[in-house]
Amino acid sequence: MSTPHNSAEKGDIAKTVLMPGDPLRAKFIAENYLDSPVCYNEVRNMYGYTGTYKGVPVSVQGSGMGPASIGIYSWELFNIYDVDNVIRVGTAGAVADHVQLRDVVIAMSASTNSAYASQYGLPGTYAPTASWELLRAAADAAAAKGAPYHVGNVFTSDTFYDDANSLAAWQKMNVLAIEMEAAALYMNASRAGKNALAILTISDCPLKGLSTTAEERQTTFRDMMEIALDTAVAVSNK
């Protein structure tokens, strides 16, 4: 069935999806890596496609910008479509010194300052983390390709422009990057009994002055996509 965000059919989405932000990078990826990608979403423009790599069913699809969105388009794919799998394959920025520009960051765990976590009514504060399967998987991935990459903490934002400029805070406790949406796909995917990750390239280094161009986002960050994929088909061999 369809929702109001996604005009897919039951079986039209693999069991694993890549999950950019960024609609286009989405596009990108089903268009450069997949073979017979098949579109199956462009409600908002959030497209999604459905293909294979390496002989393995894939899907890729755009999630938007922030906990809310991601919240919406994630719970649909594992509680609708019966996706078991979700990859975020996203950019952030830099946090600790010793992360650069083009780094692969696998989030272990996701900090964060929104109030996802309050629809849950739990007694306590709780830790995003992703699924074990998948961190090994892409970090086993990572290491293969020989990609500069680091697995630990990061710090899920509910803003973009921090009034606070609250990284340096951040930074003391070791956190590697700031993003944007793993700590609601990891709560999404607890509260389903699925599996999720997050695989980030360090797309600025707000410290340091450093960025790279939106067209470098959407097209170049070929590391990350390419540790995603082989995960999917890792996990699709368990």
Contents of the next structure:
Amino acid sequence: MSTPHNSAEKGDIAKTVLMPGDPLRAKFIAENYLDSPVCYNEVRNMYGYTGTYKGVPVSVQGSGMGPASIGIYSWELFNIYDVDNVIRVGTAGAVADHVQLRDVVIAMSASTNSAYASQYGLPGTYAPTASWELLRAAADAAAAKGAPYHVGNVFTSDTFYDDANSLAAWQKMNVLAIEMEAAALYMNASRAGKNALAILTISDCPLKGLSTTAEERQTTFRDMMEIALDTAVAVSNK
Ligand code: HPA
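Having gone through the form predicted on its own, I am curious about the other one (the form predicted in complex with ligand HPA); can you provide its structure?
So here's everything in the complex, that chain up top.
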């Protein structure tokens, strides 16, 4: 059964899905890393592909930007397409002083200014958290690669252009990085009883006015992708 946003049929999508924000990155990953990739979605150009990596079925699909967009696509993966694991692969801005350009950040938790949790009617503040199984596998894969990585809390913002300039306040709480999707993804996974993780590479340091070049982003993107793909293989062997 297709959805208004995804033309895949049940069974077209693997149990583990890698989700970059940019659908063209999904195409790049499918064409450069997966064996026998088949495109299952072109609705709104939010490309989705399924293939295999080291013999394991893996899908890769764009999420778009922000809690609202990843909220739609990941909800459908978990609840319509029986996906068990969604691994976001994306970029983030450094917030903590010790986090450098090109580092990998694995999001153990995702603080947020988004109202996404209000739909659950909870009598308190929800703490969006990664799946331990995916987190452990990703940290092991990052350590094995020897790439500089950090594990901790990130900040999922509703806004990229932020009038309130709130980053210094999040920095005081030792938040590692700012991005725009992890919290909504983690909430959808928890609500569905499924697994999610965000693996991020630092593309800029907004507090220091630094950013990477397009070429640097491509290289660091490869480290992150390989960590995510090795994580997919590790959890499929359980
Ligand atoms: N803000 C929000 N999201 C981001 C940033 C940022 O500075 N960099 C990469 N994703």
